[in-house]
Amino acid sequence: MKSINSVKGMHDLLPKDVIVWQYIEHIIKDTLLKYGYKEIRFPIVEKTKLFNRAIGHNSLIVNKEMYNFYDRNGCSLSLRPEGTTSCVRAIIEHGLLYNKQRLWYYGPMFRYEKPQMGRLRQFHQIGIEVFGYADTYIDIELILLISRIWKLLGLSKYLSLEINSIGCLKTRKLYYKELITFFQNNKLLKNTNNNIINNPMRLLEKYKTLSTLKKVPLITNYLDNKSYNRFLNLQKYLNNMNVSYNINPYLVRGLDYYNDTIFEWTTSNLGAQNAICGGGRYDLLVNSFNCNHSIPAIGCAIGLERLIILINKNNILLNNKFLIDVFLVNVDNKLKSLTVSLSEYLRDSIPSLKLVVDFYCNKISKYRKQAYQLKAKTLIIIGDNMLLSDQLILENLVNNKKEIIKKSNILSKLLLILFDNN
């Protein structure tokens, strides 16, 4: 019979690299914790219409990347591409617009692309979104948390800010004109499908590398005085806390409903695919789910994926050294019962230890690797008799050093061990 594989573009993880992931992870949703940022959680699934109003008709995820299907009863469903549009739903439905609101999910997107590096068909994403907040502080409050992030997980310098404003929707549309005659102009407009007349910036990033490029007329001349000061003020605050930046005027998002602030961090690291977070502000979609509210928000996405490819990329270093505390061994394959008494008595004394028992290992070499595989602090061998007699071999791994010891006296060596600051 012939094997069944993963779905292309759909990558399985195994346990070696989940533990990178829940390192990040950790990293990542305690920053966002101290911020004061709640999780919230929808379902993966969601009405097609749904996308099709707040993403548009015309853009490229909802006419050529979405899975779509219908159910038992004839309603046409999505798996959701993105989660903003989720994340607005759900807060409009359980009433959550009239507080303002620091929120925050994680978990897999789908998009049906063509899968390379940093670019899968399901893809992991921790979202930030933000309601209820109008002035620019709260833009920087978001760059800043994710810049304390890269901080932490070592990866600052790899990574560049890019900033842009694409002001209100009004000025969009006075600039799309100006834009679709530059390309007609300069014969950039051949083979053109609908979506990029609908929203002809996506031009700039498809045709950035050419020379005519330079001569493009740019948003930034066409920004109303509220957006201009919005993006003036933007950059002040930026070098009053010293984070460094580069306009791109050329930067623009995927989605149709951001307006003024858009930013992102780029890596010269992956290829093409050198985005691991963007996002800016959606001031309108709320108003656009008929529900009567004009609320400021602001969000981002950090993907995970390219995230894990550049640290592992660069080789960084995750304070992971020690996974598990104790790795319990029995080399006396009578002494199974008691080596199960043993470990539930640590446990219960130490409610935070992290501990794995193997029942039976003959040989040395062999565990004391495992231990290594393991990233144990610390290693007990429990066997020879030895546990009848009340003793134990003790084994700090973190400077090499072993003994044997009463088992009377293993919870107070283990704490030492465990909870010692030097």
Second form
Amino acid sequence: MKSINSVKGMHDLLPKDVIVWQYIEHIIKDTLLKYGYKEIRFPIVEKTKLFNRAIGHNSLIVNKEMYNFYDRNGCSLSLRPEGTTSCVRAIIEHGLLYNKQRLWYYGPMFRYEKPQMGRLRQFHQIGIEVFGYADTYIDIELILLISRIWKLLGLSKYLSLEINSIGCLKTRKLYYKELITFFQNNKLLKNTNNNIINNPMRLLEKYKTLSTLKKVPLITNYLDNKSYNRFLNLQKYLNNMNVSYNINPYLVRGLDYYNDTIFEWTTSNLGAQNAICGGGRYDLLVNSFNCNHSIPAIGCAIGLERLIILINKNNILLNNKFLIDVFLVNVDNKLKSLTVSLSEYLRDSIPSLKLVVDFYCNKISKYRKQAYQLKAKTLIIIGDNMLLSDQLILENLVNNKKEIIKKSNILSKLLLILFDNN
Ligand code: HAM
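Can you switch from the form predicted on its own and show the form predicted in complex with ligand HAM instead?
First the chain shown before, then all remaining chains and molecules of the complex.
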């Protein structure tokens, strides 16, 4: 019988991958916590009409990429293609709108796209959403927060920040008209479906290499005073904080809820799927949920799969990191119970200790290989010496020094290696 594999574009994460994921998750979550962001969790499934309304009926995501299905009651439901919509739904539903909020969420998102490197049907995002702050300073805080994450992950040099302003709704209506006329005049508008009419900026990306596009009207020349000043301030503050960026007037986001500031971090390392994190302001989204409230908001989401491809491709991160402190093993069948009691003694004595045990294999070289694979900092071997003279072998895998020590000295020797080295 043919074996049944995972669904196309949806992947398993094996233990060796999960180690990298957990390390990255830890750095991002820890940074968010330090900036005062709180985690929110919401379901993977929502009513289809929620996404239709928030992301836009004519957006590519709603039109072509949603996983929609009917439940047994005939209710149309969808797997979430992104988190902003659910986050807004949740804070309205639970009356959290009345205070300012800095929130984050993490989990799988689903889009029926053609799978390729960096483009999956189930992928993971860490999303960050801020509600109640209208000032440009929050745009800066968010950009600085993400930049800090890149720095902590050692990724700054692989990523560049692109910014644009798409102004307010009124500006965009006017600009879209001009853009459509430009595309028509240049015979570039083959397809006049609603997707394009409602957001002709999407064609900018498609035709950006054409020389004709040098003369294309740019949204940045259509901004009203308020949006223009906001965009100028954003640039000024970024300059003040020494954040490098490119103004990309062709930058357009795939979701319809944005206004004014939009941004993306891209890399030249990943081919076509080059956006690692994207977001922007969405000051009108809350109001569009019929809740009689206008709440300024801004957010972005990091795509974990793309981030990890970038990290692995450049051999960053885990190369010199130890994932466990001790790999404790024995080379004699008779020593198994001693291994268990020593491991528990060490765990009791050093509560933060990461210790992995293996029982009985008579080849020390095999154990050493295993210790390197586990990325252990030390290897403790309980050998024949233990029975004869109460001695253990302690190997420091940082400097490859090996010593034979009395069992009673193991704790002090181990503490020296774990906390003095590195
Ligand atoms: P987005 O640009 O659609 O924005 O997605 C954010 C990130 O998710 C992308 O930059 C990319 O790294 C990753 N991503 C998107 N689609 C895929 C895919 N098919 N496979 C792998 N990775 C993917 C949003 O989703 C907005 N909700 C972000 C936001 C939050 N805006 C405001 N707040």
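Rigid core (definition): largest C-alpha set, two forms, superposition within 1.5 Å. Computed from a predicted model, the values in this text were never measured in an experiment. Numbering follows the first chain given and starts at 1.
Relative to the superposed core, residue 404 undergoes a Cα shift of 2 Å or more between the two forms.
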